[in-house]
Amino acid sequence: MMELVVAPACSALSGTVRVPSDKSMSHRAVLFAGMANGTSLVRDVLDSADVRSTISALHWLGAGVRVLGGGPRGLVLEITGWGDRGPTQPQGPVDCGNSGTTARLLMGVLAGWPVRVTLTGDSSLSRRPMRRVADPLRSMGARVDMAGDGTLPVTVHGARLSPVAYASPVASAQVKTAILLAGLRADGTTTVTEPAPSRDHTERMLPAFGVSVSRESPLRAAVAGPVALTAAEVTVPADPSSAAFLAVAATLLENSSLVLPDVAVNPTRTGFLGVLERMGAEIVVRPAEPMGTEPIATLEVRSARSLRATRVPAEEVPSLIDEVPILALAAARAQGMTRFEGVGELRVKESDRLEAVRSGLEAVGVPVRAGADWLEVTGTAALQGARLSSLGDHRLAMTWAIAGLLAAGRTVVDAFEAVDVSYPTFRDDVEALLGRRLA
């Protein structure tokens, strides 16, 4: 495991950086291209461990993937999909690594084809719940075998599918997408209704691949099958979740001035901006030319004079679930007590993020309390350096690194290599913006 030592910041965070491409959209663009008839061109694909898991899975399932180039903006891929012939039977299990998106979306993709595929993952992914996807797929006619506690390994026995009108008990873009992708193989209309809006990248991107998606409201999406995807050209914008970590760092470090171009500002992803603005952050959102159907903007961030506590209600959480750890760190420097409600989903992420945030903030001297699905953070004037662990969770690794810049004394982040899941160049970018090494 890699250990990162962080010294207190002695300079502002200043400059311009294009954060890595969006992870959620990269997964979908690569996967949809692998499902399509013809050859797609996908630009600026996030080159991270999670997305590599999806690319590897496509290879084992019979899609052709060529890397045409790469650079700071991401990979350029030429992908020839399996199209009407369907995925091929792999010789062994398909390893999804640490990627819940890969595993859950593939369950939906495979459910309607005559294949038998076992999906596996690392120890962290193998603790994450898969029953929330398996149950609706079973109702459509697929056979899905799981470990006794509803986790990986999962074996999908594809079958002829019937459409379903599914009322999801959770707002989850992964669950929604898996069901819609299975619905592409069903004879009729498959509908998913959610209790709150979740990320809608699937609904926005499928039409580029020739599939119409009906959206009666932000809570409901439907596809009519059977239908095949056709090849497309897609460019992936910068990841708002990755941008959030640098935006909070610039907000909290005195005299900072940061510019983040090409950031996706899809309203299902930008809840963190609303929370930071309520707290008193100085962030200007300058709209730019859209990328396909995804709105794009440049974020300009200056350090805040002071921050005040706020309440984050449950209905706001689906639009910022991945940013709760870094928002909790912002709350640690705000005046008053900030309460996050309806955040129980954090307990089934790469780690028990809710408990990890509570214990990590407590370790650096922040008054914090947590329940089954809530978190309360009381702002404090000073943080103290401590030894913290990412627990193999990329969001925690970045949060604790930024905490180290704010804390007195030395902070050590164990298992820092977890950042490779979504932001492999995080350390390099932070050091460039600081003008010095972290330690």
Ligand code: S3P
Given for the second form:
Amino acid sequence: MMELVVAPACSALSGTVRVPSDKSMSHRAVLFAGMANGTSLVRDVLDSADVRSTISALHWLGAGVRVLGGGPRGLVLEITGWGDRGPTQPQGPVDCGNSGTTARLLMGVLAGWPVRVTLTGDSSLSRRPMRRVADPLRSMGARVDMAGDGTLPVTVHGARLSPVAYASPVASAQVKTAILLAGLRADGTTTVTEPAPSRDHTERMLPAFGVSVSRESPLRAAVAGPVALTAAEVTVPADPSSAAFLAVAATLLENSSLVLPDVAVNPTRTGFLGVLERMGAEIVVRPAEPMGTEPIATLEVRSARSLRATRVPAEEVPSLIDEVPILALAAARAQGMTRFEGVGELRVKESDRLEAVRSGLEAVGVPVRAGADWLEVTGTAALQGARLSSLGDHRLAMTWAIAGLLAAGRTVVDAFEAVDVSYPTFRDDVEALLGRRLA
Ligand code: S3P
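For comparison with the form predicted alone, please write out the form predicted together with the ligand.
Time for the whole complex; same chain goes first.
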């Protein structure tokens, strides 16, 4: 386990960084290519532990994956899908590592094929709820065996599927996508309705692979099966969730001026920009050429003169679900008390993020309270360095590293290597923008 020592920043963040490619879109692009008939070309795929989990799962399931190149923007992959042949029966379990997206999406992909596949994961993923996907897949006709508490290892016994009209109790793009992907193998129309709109990359990307998705409202998506995917060319833009860490750091460090090009600004992902704007952040969003159906922008961030607290209501949460830890850090430097509502889902992410954010902020001297599904953070002028842990959660590792730049004295982040899950070059990028080593 790697510990990161962080000294107070002393300097501003300035310069331009193209943050790594979007994790959600990278998973989908390689997965859809692996399912398709023909050979797809996928450019700028995030080269991180999570996406590697999806790539190696595809390999074990019989897709051909060739790495044509790799550069600062990500991997260039040529992927020959299993298409109409379907996935091959793997010899052993498929390891999904730390990646909830890999495990949940694969459950849906496998449910309609004559295979029996066991999915495993690391200790964090093995604690996360899988019943939310297993139940609707069972109602479509698949058999899904799980550990007693509804966790991994999960064994999917594929079957002939019937379509469903599923009203999901949770706004989750992983649940929605798993059911839609299973629906591609069912005879008829499969519909998913959500309580609030979750990220819609699946709905936007499937048409590039020749599958139409009907969307009567932002809360409902439907596919008509049976239908096969056909190979496509897809390029993945930069990840707004990764950009959020640097945007908050530049907002909070005096005299900063940061440019983040090529960032996906799909409205189902950019709730954090609205929150930061309400708090008084200075972020200009300059629209750029869209990539396929995904809107893109350059974000220009300058330090804020001062920040004020805000309320983040439950309706806003799905559009910023992965940004709550870093927004809570912004709130720790704002005037007044910021309240996040309807954030109970954070308890079942890569860690119990609600409790982890509460205890981490408390450790650096911030008045903070959390309930079953809310978080209240009261801003304070002075943070003090402390020993913090990522708990193996990438988004906590990055939040605590930035807290260390703001705090007086030395901060230590245990298990910092968790950043490899979504942003392996985080430290290099921050050091380049600061013009110095972190410690
Ligand atoms: C993701 C959906 C979200 C998000 C995760 C990625 C996806 O999870 O938190 O980081 O790619 O579909 P939920 O579907 O559990 O909300």
